[in-house]
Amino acid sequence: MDKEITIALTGNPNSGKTTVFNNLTGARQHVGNYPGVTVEKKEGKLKYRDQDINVVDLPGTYSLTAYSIDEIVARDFVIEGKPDVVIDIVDASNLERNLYLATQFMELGVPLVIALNMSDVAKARGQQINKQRLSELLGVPLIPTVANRKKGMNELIDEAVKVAEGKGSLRKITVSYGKEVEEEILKIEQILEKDKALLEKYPARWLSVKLLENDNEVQKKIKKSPYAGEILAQVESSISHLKNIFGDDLELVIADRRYGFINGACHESVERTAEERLSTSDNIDKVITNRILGLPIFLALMWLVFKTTFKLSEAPMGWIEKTQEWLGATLGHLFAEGSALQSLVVDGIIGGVGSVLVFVPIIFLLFLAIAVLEDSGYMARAVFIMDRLMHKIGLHGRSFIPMILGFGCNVPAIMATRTIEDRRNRLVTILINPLMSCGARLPVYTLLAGAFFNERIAGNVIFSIYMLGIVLAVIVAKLFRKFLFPGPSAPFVMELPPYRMPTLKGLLIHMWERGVVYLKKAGTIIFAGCVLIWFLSNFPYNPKDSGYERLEKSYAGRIGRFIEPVMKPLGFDWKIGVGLVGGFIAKEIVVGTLGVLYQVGEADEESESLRAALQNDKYPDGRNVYNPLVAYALMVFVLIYVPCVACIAAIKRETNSWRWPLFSTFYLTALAWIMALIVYQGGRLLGLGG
């Protein structure tokens, strides 16, 4: 005969867990009181095909944080008592609010099974639940009961034995509360490991996670610990840090992320069909999420965000401009007129850089704004909105999440998709990131439109550029998924936290964090391969050479030469394939090299400005070099081709193989010449070449 099974019997109050009880022991049941407590103890037998089984009724909780007795009694049977399995009675008409306990079981790692109980009365109130969809998206086994009824009992216990013999076969799900939290749990985490003893009784991550808050049974705990005074000074640190960022109790912002978990699960498994009584959050997302709206609303608020920090930066970018000239004006004095220090300095690293430079004022802004959307809880409702997309193209939530981050930067985005289980799912969203426009190609996509689109529509022509690379994102997605990928999609939960007012703090802490990087890209990265492409376009040096001359016997005009019959019949001359091939160190190398290029380091004051430069570049014919066609399928070009050399290197780690790599490689660059070409020979067809 098998040993003894102990199944903890646990939920909400008034959730049916007693009439469970009841249903499951009979008269086989006892009652007394927890050794030092006056809480009831209730324990039961049960004999179910050969097998012996003690229930163990625990108190009933809304939580496993240590407020009251009760909870304190739950928790630590669970975590001292390690039952065989934890059964979680839910109440499935108020699935939303009874979730939140079985999120915190999840957390401690335990066994679990929940009763989805009260069914009928759900289903009288127009929900229907998709009880499979939501096992999957919490990783843990679901039996539908209706206890008044006995009905689910055997299943329920059949169930139960089936995962205290480790039979179950689903994902384990982890809650996760965002970057920063996840970062200070880590720290955490790293220190309680030095502790093996404090670890065989405790999760690391529970523990964690209870530290930052502030739960006293935990402290008490952790203060026997021989590392004590270590992790509790990074939990001070962590939990100081963490309110400076979101400005709140950080009690109240891990419990928003796990209604947030159990909200997204929700969306995605149940269905509403009477009126029902919704919270503030749930009446706007009637319409921020409609399936109608949200999508509308969604593009709607990107365009905004596009057209406003366009609009904003103007002023601050001309100052930088100034500044610029004025200090290759004041500097190219101390040295010898036309010499190669004077164009080293003056257009190599002034020119070079300063054209970088001049675009921070809109890249700043622009992660200001992501991080307005992020903090208050609407990116997650965009990442839901896309969702539905995103099943319809093979992947799902979790792999919007790293598209949404190459908005900023693609490494760190590519690094993301280490949170995606599925491989597929995770090499098809490495594979499209790069689509993804990150922020070191606005400077390139600010300057032309700046210079080749009116005022009032140059804000709409960045916009449909960030549009057409999700659209060619969601296709290529396809393709890769039915062909190179094939295989259905892993499930996953949308986490979607209440809605929060940013703190100015928190938001400046975000913006500073994502715009520092393209400070450091422009002080190194930047700077070095400016410096690569003035040697290129000044050598072999001969001072009685015109510019144009010297840039056309340079190397740099011989590599340009030698791949223009390639670049022709995109409307691009040389000296732009110069400066892709400058792209490749960093795409905001592009604006750096044409700087280079065009000297505008050394013109004269009514022609300093790069964009003038461009607008007055002609064939020795006469034509002009650039017009808006072909300004337009150089912005095509540059948001698709070949990723910087980071993103690279960033897809060769987290891929371990330098197929994928050279695979994206050769693939973004044979695609961004057929769209360039469509776009500039199709606008020719159009009439629109002139």
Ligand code: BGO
Contents of the next structure:
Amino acid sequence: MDKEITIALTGNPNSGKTTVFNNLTGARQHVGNYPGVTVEKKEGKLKYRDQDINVVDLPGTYSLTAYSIDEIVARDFVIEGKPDVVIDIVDASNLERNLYLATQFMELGVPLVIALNMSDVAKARGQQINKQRLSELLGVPLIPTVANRKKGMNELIDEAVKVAEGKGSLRKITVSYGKEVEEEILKIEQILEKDKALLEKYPARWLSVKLLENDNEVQKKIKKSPYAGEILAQVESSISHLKNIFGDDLELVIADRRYGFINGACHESVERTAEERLSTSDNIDKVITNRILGLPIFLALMWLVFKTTFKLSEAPMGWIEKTQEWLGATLGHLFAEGSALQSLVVDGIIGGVGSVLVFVPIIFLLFLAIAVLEDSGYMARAVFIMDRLMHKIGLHGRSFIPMILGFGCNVPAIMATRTIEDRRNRLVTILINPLMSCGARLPVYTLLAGAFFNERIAGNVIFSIYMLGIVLAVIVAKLFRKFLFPGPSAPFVMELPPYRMPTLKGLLIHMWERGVVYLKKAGTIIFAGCVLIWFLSNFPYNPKDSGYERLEKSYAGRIGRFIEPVMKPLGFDWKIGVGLVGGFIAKEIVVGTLGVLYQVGEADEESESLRAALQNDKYPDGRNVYNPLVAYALMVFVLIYVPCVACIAAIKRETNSWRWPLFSTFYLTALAWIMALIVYQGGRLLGLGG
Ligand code: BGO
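Show the form predicted in complex with the named molecule, please, the one above being the form predicted alone.
So here's everything in the complex, that chain up top.
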């Protein structure tokens, strides 16, 4: 005969736990005390299909914090008594509140079965629970029961025995506490790993969360560890770091996350058919996540975000440009006129890095706006609203935030894919992200649209490029999901935390964290890239050459000529080729390189002289190099071709392999070439472009 199985029964008070206990064990019960405390311990026996089972009725609790002796007893029994399985009796008519306890058992990593008790009451109240969906989202088997009518008891025991014997097949899922808290959990876990004896008893993640929650009992246990000093020092620094971001109520933030997780899971699996009392958050959600209104509200908000971001950043962008000009002029005087050194400092370094810095206001403001949406709880709803649409392309709602961030800068956007747990979804999201047209590509569009399209339609032309990026991302995602990463994606909960008023400090920290990635890119890769491009376009150096002659003979010029045959079918001449080579370092550099090529000195996207130079550039046979069709094909090419170096580095870091950065470089460049070819040759066939 098999060894006796111990089942621990747990649940909120009044969930029907005693009724289940009595149903299972009948008269075979005895009452004792938990060791050392006056809390009653009820145990009972039963035999189920030749299997001896011992059922322990834990004290009814709402949570597993260390606030009451009942809670401590319950959790100590689960951790130290090591039952083979825990059955959590949940009042289905009060699901969200009751599942709070379940999330904590999930975190403890104990084998768990949930009894959806009071299913009759839930049904009478008009709630329809999609048990299979909820079970998938929580990663825990769910058995509906009506304990006072002894319904579902056999199924419950059946499932519990299965799980106790290790035959349960569901995934291990834990609540995600958000980026900042997760980072601190990881730091504490890394130190806890050193104490192997401790981790044999307690899961590292659970200990870390409890320590962040300031749990006295867990602190006492840690004090006995030989690594206590190191662990507690890290906990202290983590708590102070997190309080700095979230304010004093860190425990509330953690609890909010658990409720957010539950709220999200219930939103996807419970349908309410009757009138119910709703909390404020629920009331707001009724409008915001409404099937019909949700999407228009979301689109209107996004429009507002982009409009205000671009409007507000105009003035600071101007200041940065003025400072850059002033710096170039002032420092330029320190060097001999026309010398290589002067050119390096003024054109290479100040011009190149300045062209990146000018986007700092727009990118920081965009990230600030996104932080407001995230911290207030709206972004979680946006994920929900977009989820249905994202599923159509084989992705999940969570892929959506990285895509929005991509319009600022693809580097922090690719880093933001870390919240996507499903590996295949995450890879696809990373691979399509460069198709979201980042801020750096805008000046190229502005220059070309301004030069070759009249003012009335220039804005629409640029908008069409952004839309093309989105449409291509959708198609590519669908294809990748189908052919490269087939198979359904694992379901998981989209948290719906309650709405909150964001704190200024939290907003600034979140904006800074993403923005600083862009600043680092300007300071390192782009700085080096500008010097490299300057070198390639000025050497071999001959002071007697004019700027144009020098560039033509330079290494960059030779590269441009070398790739000209490939570029010709797209309508591009060798100078455009040189500009595109520069854009590989960073797309911002394309305009600057064209400025050098056309010898207009300080060039930016608003530069009239550069626009005129492009309009008047002719082939030896007198044909114009540019026309609206070439300009549009070039915009399409710039939108799609190789992600910049910083973006490639981010893909390498996030996928931990060279395979994906190489793959995206190749596929994007090939796609860019094909799309530009279609635009240019198609346009010519239609008689466009003159
Ligand atoms: C009384 N459905 C319904 N409708 N009721 C249930 C179910 C169910 O699935 N399961 C349990 N109950 P406990 P805790 C009662 O006692 O097991 C009822 O605290 C009454 N008593 O019958 O005690 C159950 O151990 C007089 O109801 O919960 C019990 O977790 C009138 O839920 C109550 C009506 O169950 C609590 C009910 C004198």
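Just so it is clear, the model here is predicted, and its values are computed rather than measured. Positions refer to the first chain, counted from 1. For the two forms, the rigid core is made up of the largest set of C-alpha atoms that agree within 1.5 Å on superposition.
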**Prompt:** Superposing on the rigid core, do we see a C-alpha displacement of 2 Å or more at residue 109 between these two forms?
**Reply:** no
**Asked** Would the C-alpha of residue 464 be classed as shifted by 2 Å or more between these two forms after rigid-core alignment?
**Response** yes
**Prompt:** Hey, does residue 654 budge by 2 Å or more at the Cα between these two forms once the core is superposed?
**Reply:** yes
